[in-house]
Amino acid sequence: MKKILVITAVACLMMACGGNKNQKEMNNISNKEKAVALLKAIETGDNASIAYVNAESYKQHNLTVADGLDGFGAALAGLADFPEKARVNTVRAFEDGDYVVCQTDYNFYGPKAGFDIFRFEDGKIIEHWDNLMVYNGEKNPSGHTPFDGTTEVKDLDKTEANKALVRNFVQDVLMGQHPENLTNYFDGNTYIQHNTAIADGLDGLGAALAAMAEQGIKMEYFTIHKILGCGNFVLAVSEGRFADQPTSYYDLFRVENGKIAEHWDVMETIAPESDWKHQNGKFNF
């Protein structure tokens, strides 16, 4: 019965598409606030936030969710059969032009760490990308989680310089074009790491890479698909392979005084095309 009610509510929303929100109200809300509200609706069931999605043109890049608002509604309806209550806590969010980036602590079909990217047009969401990984609360060797750390967005005048720095770092170091430049991107060994398997500092990064090499595990970056940033925060969306599996990398960096000071990430294995629910692809920005 609960599932029927959820499906009915979602279907009604798709037809009305936010009758509770007039255009004036929507114009007074930032795109960042709309994106955060839409995600929070997964937890609260606040149906009014569906009005922030363009019902006629919504492209989905999560490969496990069908395209369009119908696919989004079906994903929400499926929560009715899940034993745990959904939880959505967006820790960081920022805008870059028509894009909004959200970093979120989820319990959505199980506990997860995730990044979501929304593209807006005329004040409504028309496209969505994400990267998700299972996260059960463990801390890394330095005691950090995928979510803790600085949240303040500042240095807005340095956005483009910081985006260029991160792009160069990914190319030089992660893609291996100029690995000898590694130390140029950091202020000595003062580097805060939130990857669940790696300790702080370049020492921690080096130790983790050495341990993976001993196990024959390769972490490879092939392509940068998108760099998005606001002030001191920059997200790099890349594609590569990890342990011989095709992988999507979302790396969030905090830049301070022209150096990388902090790092959060989510890695997701890319499903085989035979399992995709649409043909929009994982990236295609």
Second form
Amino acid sequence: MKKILVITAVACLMMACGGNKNQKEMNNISNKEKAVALLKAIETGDNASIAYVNAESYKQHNLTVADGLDGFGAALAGLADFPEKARVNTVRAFEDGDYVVCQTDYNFYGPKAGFDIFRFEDGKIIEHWDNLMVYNGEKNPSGHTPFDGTTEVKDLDKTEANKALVRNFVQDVLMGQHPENLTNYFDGNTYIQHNTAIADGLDGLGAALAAMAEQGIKMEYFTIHKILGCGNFVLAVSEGRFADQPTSYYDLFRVENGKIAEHWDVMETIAPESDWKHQNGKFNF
Amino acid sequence: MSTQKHIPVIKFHKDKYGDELLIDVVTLDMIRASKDFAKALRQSFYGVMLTTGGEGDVEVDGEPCTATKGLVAFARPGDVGTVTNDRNLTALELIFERDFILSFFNDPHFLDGLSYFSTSRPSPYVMLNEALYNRIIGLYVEIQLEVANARDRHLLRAMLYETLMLLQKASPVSGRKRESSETRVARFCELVNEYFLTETGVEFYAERLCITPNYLNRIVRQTLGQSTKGYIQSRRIEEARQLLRYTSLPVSDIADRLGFDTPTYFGRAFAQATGTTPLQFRSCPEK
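Could you switch over to the form predicted in complex with its partner chain, since the one displayed so far is the form predicted alone?
Every component of the complex follows; first up is the chain already shown.
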């Protein structure tokens, strides 16, 4: 059964060039819906949504997947040999300009938590970035998963202010430029944490920092590559090192009344250059 | 009863971050894990332990208290701390060496003047309200982040100073000192009964009780009206009286059995305590 689904998915890639969705239908569907549908196709093998990808130009930034639509097809084809069925449940998705951000509960070569970013041009996806981590289903010390929590998008008029707040927070606190400003970013100890190892609150953060220091693990943020947001949700894409490994950080924050209220994240060790399937880079927004 | 044979002293890990740094924030688990979960520990530095969750019985310098979220326990260098009956207790401890802050201040008694570090402190505990808890935990994390990043000594000192000053605003929580010192003295008397033949030093009993010799001296004097050493000595003399009265052991054997270095020394101590020599007492015990 699984094999058939994957074959269907690959077949649909071949058909995608033909563009079996008419232009009118394409225009009525939002970029967000297209991105979510494309991801869901990994699970269902639904060939129709492949049409949302620009087949001539699809720039891949997942370093271990080959460039172009055929690279995506090859990644899907590999699923046939994987013993677990693919599962794709996108739990949050938002648009910011030409970009769509999706946060997804995956089984894609094993259970994973992931963020995907798609860039659209003329209604079609032309570029893709992602960050994936293995997630075994355990709850964190405060009982949260990397997916649960608030999903309601609001404060659409505050998108820019919230993006600026998150950019400053990453610079001041995560990049360590002005740690003394930490408490300005929070409403007291209120901070719902979805990181798999950290408990809620600044006290949870403090315990995690102490544990890392004790083990000699450094979490370093060097560069912010992209800030994308929609109302109360803001995603920061950053690069740094975690435990001396080059690391890509995707941090999603929920902002409430000008304070950071909730956090989800995915950290991925950046694959060594010898494993790269293309030279598009992990970031290059 | 504790099976601990001594009170481990935890030293400041000054070069944890490479160059010397005399301030840090650590978790309770680390402090305890570092000495094989010994029940009683002595730190050679200042510690401000902020309880962040769970519950447990803590003692600082012999004063017990139930720790719940918001309770802060203060330890000066040399104070003995214990955590027992731990119900998922979590805490962060801000630790620093005296020099870290004093090298900056003209006042060498700055730390001793703080209400919770002074020798006459009402209690080694304060309880934070929510607003103060949030500020203090924020400062702890700011200190951690600064330690993990630039390690600017001046900023760290400023954060420590702010933390210490804010903590003076919190309400002291009295430990259960009176009740506990009586219990402790009772345990001390039991211990003396058990060990006086071989152990005559105050240190031994203080360690067994997980408190400092000074604190033991204080509560023994308060409760029994005599010094710890005097009490131990009187227990030995009491035993000597029993042996003189009910056995025919030579005085030198009794002296030896009771751990006196020489029969002469025993004779002198016995005379001092009873007003009579061992031989006179044996011949006429009713006196």
